[in-house]
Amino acid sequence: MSQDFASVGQQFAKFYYEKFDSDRSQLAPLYRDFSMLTFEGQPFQGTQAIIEKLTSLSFQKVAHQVSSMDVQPSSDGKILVHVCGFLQVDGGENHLPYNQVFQLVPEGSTYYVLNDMFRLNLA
């Protein structure tokens, strides 16, 4: 089995978190009007709703630290990406553990995010 899917997943996560940490509004091209984000149990569908949610988060600065990532191929060229890591919010000393899952769908020579699920691990 080809490992290209792993490389795509890793490159995607690196790009996504760099954009998220610098300017969340720049993530809009990664989503489509039928894309879905579940953020802490709340659903948001469509590019506009997803970006509105991400840009309305209360922190000013954030830094993602990825500690592990699993990538699997799925049907029709889709890729499933599961990320575990820590968030440093507004320069605070307490790093918040999180999990995030993306389903990437091929589109031409690139991929878009069909599904995005984010959850802090605070329990």
Contents of the next structure:
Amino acid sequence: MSQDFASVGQQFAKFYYEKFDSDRSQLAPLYRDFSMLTFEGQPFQGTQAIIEKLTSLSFQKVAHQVSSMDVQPSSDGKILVHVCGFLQVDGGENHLPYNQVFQLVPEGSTYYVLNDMFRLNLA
Amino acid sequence: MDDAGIQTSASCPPTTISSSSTMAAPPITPSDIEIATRAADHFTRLYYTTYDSDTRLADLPQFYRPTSVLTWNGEPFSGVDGTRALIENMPPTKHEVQSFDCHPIPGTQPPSLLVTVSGNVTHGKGPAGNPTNTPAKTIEGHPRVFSQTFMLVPDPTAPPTKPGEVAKYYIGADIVRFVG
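Structure of the form predicted in complex with the partner chain (previous: the form predicted alone):
Zooming out: every chain and molecule, the one shown earlier first.
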């Protein structure tokens, strides 16, 4: 049981970034009407607002490279995923460090994203 | 307390919950968001001040409970004892918070808070801060960028003690990573 959350977290992140990097609009099923996204400090709530934000980001191509991923169980079967990595945008040379936190909630045989916080880490 | 260096993004989302929502979780209210922002701001200042203080070995574990789960650059620790073990071996630190984001988590009143912090941390005191008998290979501080995420849980056994305070929170989950 204790290994399950780690592999759920990892599988989720892999799936999420594959979709994000190929076609961000396909992320819609991962969110719900009460899901929350904070993107570079800007808040969004609900699938529609979230997907609108993600698909309106101005780059054409993006590639996420995950450097580290930490997964912890949260209350009631929820899962916390903390990702550090780099973004490469439009094939440019810069690899921008970012971190992202997800909280996943079980629903039937799958999970959805209740919380999503994304920051570029340019500190 | 001085605000310099903390760029607080009060980034808790708006409260509209669509009527097609099917989950049983109660909606987030404006009051929840105000609580969340205030509590997260207060918490991060207090936490890092404590971490950077001389009394951290006594004071920092009090933020945690036996059920707390910590991961420090991939290394797991658990509970109050785990926190102590981590802090005992940690050189002195100086944290500088650049930003934090928080989400209130529906389901309890007051809500739990998911907080993620970005900043830098310097370990060690550097040569100027070392006593004269310090061995030559003591760590000199270079700032490291860190990313830390907390799940703050309201403590049912610790009612608020100050006016305006809504709840005392403890750290249920804690993940730290140094970046780069």
